[in-house]
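This document starts with one chain, in the form predicted alone, laid out as structure tokens.
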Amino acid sequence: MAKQWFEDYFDEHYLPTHGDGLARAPGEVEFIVTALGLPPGSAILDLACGHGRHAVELAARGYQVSGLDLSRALLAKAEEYARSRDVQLELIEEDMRRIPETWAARFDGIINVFTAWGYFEQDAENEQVIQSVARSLKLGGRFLLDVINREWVIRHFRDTQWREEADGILALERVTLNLRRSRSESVRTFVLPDGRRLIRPVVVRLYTLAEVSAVFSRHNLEITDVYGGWSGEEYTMDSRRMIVVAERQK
């Protein structure tokens, strides 16, 4: 079977071309803690934890944190960052569709942020992630999902974007919206300071709030709150983010 785009995307070039987001992490974690309403000591899973910017910050605040990610390169960074902050993390290299069954009913809270959901080719595969999340939560446990808002993408669509990073990296993105399948299909080209070019495809399923609600309901996750950004603002069609908080009912 051919590799899927995300299997190679999050390699050693990811942080230099995207930034580490460490400066934003404390504010985002403050929002996460408030939205989940969980006291320190609670068990939290950072699903698709990447280099650990949220996982480490949560651990530093006294939470018992596990992180799961498919990228060995980013998990190594997470481990290094945890050591630098003198905190303990449980880290596992795994596909998010396959949260270990031994983790059933283990977590008080699970987070999945920065549009790390919707990567898979089939809707059933994306739903499998939610099924695994529900299985891994304790009864009454809470799940926070943060994704790009489909309505914002459509209302503010641009087929070509480019930016220049402070370290001299140029980034160009060409985007196609596949409205039949509700997917953003893009090709990102990064020009490194030494002249090398990295060309990376990215395909993400864009979900409406109604679709998210339907998927959650099938797995006994009841939505309690919806936000339009990391400041806790109201969710609207012009919100760039869709942050959904749900609770496992049974």
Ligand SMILES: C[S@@+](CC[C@H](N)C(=O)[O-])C[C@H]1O[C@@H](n2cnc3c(N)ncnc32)[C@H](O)[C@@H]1O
Contents of the next structure:
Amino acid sequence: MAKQWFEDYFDEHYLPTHGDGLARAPGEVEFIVTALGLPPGSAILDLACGHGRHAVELAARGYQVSGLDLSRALLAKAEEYARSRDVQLELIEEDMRRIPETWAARFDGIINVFTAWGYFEQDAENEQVIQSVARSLKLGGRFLLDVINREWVIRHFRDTQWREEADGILALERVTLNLRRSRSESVRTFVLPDGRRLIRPVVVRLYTLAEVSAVFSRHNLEITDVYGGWSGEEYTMDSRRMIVVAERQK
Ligand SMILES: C[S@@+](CC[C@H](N)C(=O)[O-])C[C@H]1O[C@@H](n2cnc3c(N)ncnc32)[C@H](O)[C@@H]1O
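So that was the form predicted alone. Now I'd like the form predicted together with this ligand, please.
So here's everything in the complex, that chain up top.
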């Protein structure tokens, strides 16, 4: 099978071209712990944990944290970051469709944040992630999903964008909305300080809240709260984020 975009995208170039987001993590984790409502000591899985910015912050607050991610490069950063903050994390390199079966009913909470869902070619594969999430939660356990809000993307659509990162890295993006498949299909070009160019595709399934709700309910996850941002803003068509909190019912 041909390689998929996310197998290459999150390599050693990812953090320099996107920023590490470390400064925002404490505020985001403050919101996460309030939204999940779990006491310190609870077992939390950070699914697609990346370089561990939320996982480490949660561990520093006394949670038992596991992190799963496909990127060896980012997991190495997470390990290094955990060591520098003197906290313990359990980290595994795995595809999010394959949360280990030995982790069934293990977690009080699972998070998947910063648009780390919707990467797969088939909707059934994206749903498989949710099925594994539900299986890995204890009964009554809570799941927090944070993705870009499809309604915002549509209302504020721009087909060409550029930004400048630290070190003078230039990021240019051309986006097409594939309305038939409800996917944003981009090509991102990064111009590195030494003049090299990285050209990378990114394809993300944009889910409506109604679709998320239908997928969740097929796996006994009942939505309890929906927010439009990291300060607990109301979710509307103009929210940048769609943050959904759900509870495993059976
Ligand atoms: C946008 S980043 C978000 C990372 C992290 N949650 C954060 O907020 O910093 C997406 C993450 O998903 C991971 N990822 C991509 N495809 C994956 C897959 N199939 N299975 C597990 N992790 C995957 C990437 O390696 C990356 O760490």
